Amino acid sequence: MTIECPIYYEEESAQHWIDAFARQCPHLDVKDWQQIERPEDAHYGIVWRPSAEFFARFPNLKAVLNLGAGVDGILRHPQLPDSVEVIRLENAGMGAQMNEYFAYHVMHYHRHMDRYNTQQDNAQWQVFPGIPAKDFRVGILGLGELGSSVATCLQGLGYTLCGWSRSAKNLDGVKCYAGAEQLDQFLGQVDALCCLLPLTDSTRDILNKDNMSKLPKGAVIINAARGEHLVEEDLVELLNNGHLRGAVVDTLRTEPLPANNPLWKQPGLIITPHCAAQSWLQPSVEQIGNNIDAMLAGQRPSGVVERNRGY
């Protein structure tokens, strides 16, 4: 017996996902959400930024399985029923991609590539003194699965690491801080701040003027979490007054960023188009298929979101 599963994919056609499920999970009949003939019988939805119409069409959903790790958009969806479990992708290739993204940008600043790029624009030739990786202090905001993976990667490159999370964590080689009472101490010793936090009510706007000003002068910020973590006008002010040396943002409050937005031309700011880590097709399909199979067997799937925590 096949199980009909509606899929909603906001950005483009979901056909590549449908084809992948047909190859890897033939017992699941994954169809475009508008082509489900008996929506009252659909219990497991596969979604990326679902609409209100999606939830209205399927009144008997037991779970929605997100095609990504971030679930803040689903959790604050006004049409999400309280009875529906939300299940996120736990990795699906995103860990390796985040490692690459943060290692690349941490080294960009550690090795003065931002300064050399500016010199090239001005036809200047000057060598900046190098420092060992252990003397370039990296702080990681968020020590969940992705944050821990990035910490392990950067530790292997020789960087001195500290990390902050809402609740206490213990990671080898990482000096860990937790809770609001230890945030200032954490921020005060960071040369490169890497944000991998989930978006919750307590982390929204955490990269604000007050917190970013507590970083040492000349620090840099790399945010590949959510745009709502960053107060963009505060970042611009701290870049312009020289407190921050530079910043990399992969996520913004408005996406895509309009062509006339002044952030595009902000000195010291690198913008990437929400590409730090993408859900790879094959492992995503495998993980979602395994989770649906677990629920059909009466077992608890992996990646269930705790709504009160937001992740």
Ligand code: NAP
Given for the second form:
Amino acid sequence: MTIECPIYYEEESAQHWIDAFARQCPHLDVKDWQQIERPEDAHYGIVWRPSAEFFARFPNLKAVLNLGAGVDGILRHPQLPDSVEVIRLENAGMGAQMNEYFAYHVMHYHRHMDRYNTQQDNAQWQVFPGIPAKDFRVGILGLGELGSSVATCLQGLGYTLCGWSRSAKNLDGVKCYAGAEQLDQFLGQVDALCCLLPLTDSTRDILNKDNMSKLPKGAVIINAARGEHLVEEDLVELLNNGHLRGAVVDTLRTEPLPANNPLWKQPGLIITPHCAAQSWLQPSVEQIGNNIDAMLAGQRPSGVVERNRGY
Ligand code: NAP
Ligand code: GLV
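Switch from the form predicted alone to the form predicted together with the named molecule and give that structure.
Every chain and every other molecule in the complex is listed next, the one we just looked at coming first.
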């Protein structure tokens, strides 16, 4: 027996996902959400940033399986029934991509590439003194699937690592801080602040003027979590007044960033188009397929989101 599963992929065709499910999980009949003939029989939805209409169309959902790690695009819906389990993707190739993204940008600043780029624009030839990696302090906001992967990777490259999470953690070689009461202490010793927090009511706007001012002068920010973590006008102010040396943002409050947005021209800011870590087809489909099979067999799937904490 095949199980019909509606799929919803915001603003894009889901055909590549549908084809991958057909290849890897032939017992699941994954179809565009508008082509499901008996919506009342659909129990498992596969989604990326679904619309309110999606939830209205499928009244008997038991679970929605997210095509990404961050579930803010699902939990924001008041129409999401309490009874529906929300299941995230766990890593699915994203850990390795985040390692590369953060290693690349941390090295960019550690090895003065921002300064050499500016020099080249002005045909200048001047060497900046090198700093051993251990003297370049990297702090990770969020030590979950992705943050802990990045912390371990950067530590392996010789950087001095600290991290901040909600609950206390023990990560080899990483000085761990937890909870709001330890945030200031954490921020005070970070040269490169990397954000990999989920977007929740407690983390929205956390990269604000007050918190970013607690970083040592000349620090840099790398945000690959969500645009709503960062107060963009505060970042601009701190870049312009020299408190921050630079910033990288992969996620923005408005995506795509409109062509006329002044952030494109902001000195010291590097923008990438929400590409730090993509959900790779093969591991994502395998994980979602296994989770649906587990639920069909009456077992607990992996990656269930705790709705009351928001991630
Ligand atoms: P995760 O496994 O859920 O980890 C979240 C981490 O944040 C945990 O360590 C958690 O603490 C911590 N945290 C949550 N709320 C906190 C709070 N109020 N104070 C302090 N720490 C808090 O998430 P993940 O898989 O690593 O992914 C992180 C985020 O990356 C996603 O939610 C998504 O938004 C973003 N992302 C972006 C891209 C991209 O391409 N740009 C790709 C994938 C994911 P505990 O450990 O104590 O629970
Ligand atoms: C991407 O942003 C994700 O949350 O997987």
